[in-house]
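Presented as structure tokens, the chain that follows is alone, the form predicted alone.
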Amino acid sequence: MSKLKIAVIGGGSVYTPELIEGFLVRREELPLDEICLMDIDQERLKIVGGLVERMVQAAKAPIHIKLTTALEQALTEAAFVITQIRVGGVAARILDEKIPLQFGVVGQETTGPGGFAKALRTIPVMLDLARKIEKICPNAILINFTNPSGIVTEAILRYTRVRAIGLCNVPLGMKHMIAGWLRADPETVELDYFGLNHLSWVRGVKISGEDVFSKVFAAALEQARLGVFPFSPDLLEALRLIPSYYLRYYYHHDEVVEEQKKALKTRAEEVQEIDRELFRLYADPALSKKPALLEKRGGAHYSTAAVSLISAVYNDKGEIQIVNLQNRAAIPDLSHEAVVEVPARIDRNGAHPIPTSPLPKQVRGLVQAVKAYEELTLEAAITGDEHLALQALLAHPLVPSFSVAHNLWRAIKAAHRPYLPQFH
């Protein structure tokens, strides 16, 4: 059998601890030889990489870890390829999440008009990316969290020969939080999900193969009675479905731009002081494992997800996994190549979607206006056409004017020039 080799594009993030923790404790199904994590960030990739190496020796595990800031080094022999990159960084983050606020619209990084940006920033050097896996790895599979996933998936799907799949920590995530609210294991809750990425509900519940969704919907009720769930119990009432957090977004908005608002420091800014405080434990040479401080950083399951996924691929295992792939008929009211977030079966060739029902009439135009706004994103980000960035804006559900649109894409176009070179 051949080395087993996966690269890590954006390996000096702070997750990259939590990721190696997930491939040391199933590394008996997923035997690794090489794990390449490459940065543009020689210091971060220094620090993160020293910390990782310590992990790996004190796991006393057999997988040689490599640092590079050579992109074609960690392409070469990988058999996957996990990305987690962010253009422009969390300072970009942070403008994203600003912008918006400033005409009355929720920022948020991968939501709305700060999610456009993003796509705007990240698509193009996505895709540069991708076309190099095509001549040096053609056979990997690109697992890519790289955000917003869905719209950067559906770039490399479409506009590449990459085997690409989108993931998110949201649907397991999910599966999770019902699990605990019947007091069940996780492994046994079947979820009928279906959406967008962070544009999703779950509509089903079986739990061993029993129809539990009346037990879950009546505890997601008394959860948003009680101020845990982030929805008017009147919402859930109304839409008979249970959302995912991101949702929040667009039910609640108005109440979440003024919490925004009244906000000292924005979610990007938090970030930023926790990443500063990560990296200096990270630097401690007598640290060996993911630091508990992590977790506040969010992004909870995202080991889980993505070693269940490679191990599923790797293992031929035909597992039932909520990704982002391409639609192929799955959900009925949206095209063939449209990228969505659905149960899917995993195995040695990839994701295969499985069919769902047609969308609830209740949120089938959210889902299908967002999924216009993301083609429209798509399209701009690679011709660099302004009318196509005014196009999306406007399409976006969270945008209320052409006035807010136009405004919105000044201030944008001007705050993200250097990663805008497109559309100057």
Ligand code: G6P
Second form
Amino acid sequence: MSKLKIAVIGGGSVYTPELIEGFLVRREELPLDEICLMDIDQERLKIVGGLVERMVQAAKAPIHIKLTTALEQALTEAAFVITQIRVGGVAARILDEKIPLQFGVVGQETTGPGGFAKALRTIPVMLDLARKIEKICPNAILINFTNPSGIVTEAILRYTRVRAIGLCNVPLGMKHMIAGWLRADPETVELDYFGLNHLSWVRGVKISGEDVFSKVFAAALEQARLGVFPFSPDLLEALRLIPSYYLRYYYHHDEVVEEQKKALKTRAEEVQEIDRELFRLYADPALSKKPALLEKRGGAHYSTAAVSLISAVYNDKGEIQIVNLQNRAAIPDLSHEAVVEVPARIDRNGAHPIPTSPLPKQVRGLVQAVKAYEELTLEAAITGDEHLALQALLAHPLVPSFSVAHNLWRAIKAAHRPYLPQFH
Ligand code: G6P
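Could you switch over to the form predicted in complex with the named molecule, since the one displayed so far is the form predicted alone?
Entire complex below, previous chain first.
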């Protein structure tokens, strides 16, 4: 049998030790021969790679760790490619969070105009990468964590032949949260989950086959009343669905904007400080495990999601996981090509969406509007057509008027000039 190699593009990310820990814990079912970490930043690669090598040695795992700045080398013979890049780094994320706020719109790295700017920067880079995969390792499965994960995955699936699956930790996070409310084992929890990446809801829950949604819904209300689940109990009563965290930016938009305006720092500025400290810790030659500080980043369960997905493909498990993939006919209210976040059966051929019921009316318009915004953003990113960029912003439910869309576009285009060559 040929060797099992995984390439991690953006391997110098602070999250990489979390991913490696996942591979080490599950190495019985996933006998990796090689993990190749690729990054354009040699310094970060050296520090993160050093810790990764110490982690593998401490676990006495027979996995070769390779570090490279050459994409071709990373992709050669890879069976799986994980992408976790951030075009423009945290500095660009700070702008994504600050610019929209100037115009009264939520400042968030994946939702709203911040996610739009990030998509415009990221899609051309990811398409170049995917075209290299087509040439160098055409049978590899690409697991995309790069945000905005849904739009990026759709770009790859629409414009290349790469077998891409988009992944996010939100579905697993919801499963764990709901299991925690019921004091159940997350492994026994089955979610009727639907939507798009960072725009998803749960409308049914079973535990070991038994329908427990009314119990879960009562727990959600209780948690909301306690202020732990960050949604208004009145909203939940009216909605009759359990929204994922990112719906807060829609349902409680104005409150979030007020909080953001008062905050001394944006989330990206906090992240910058956490990462600085993490790199300091990673550089310590005495450290050989993932430090607890990494839990301060939002990527909890990220390695579980990645390792479970890879293992399900590698071992042809046929199990159900929630991923981002082409809709086909899973959500009847969306097009065949639209990328959606739904339960899918995972086997050696990849991910196959499981048909769901139509979108509930109370969210149907929102999902369709955000999908239209995503598709326009994708077309704008590829063509560099400013009219499409404006159309995308106008289509976004959080952009209230043409003047706001216009001002946002001018500000985004100027601020990210080095990363938006298609518009200049
Ligand atoms: C969650 C989201 C990710 C996002 C992360 C941000 O995990 O699902 O898409 O990247 O939060 O966390 P951060 O620590 O960067 O704010």
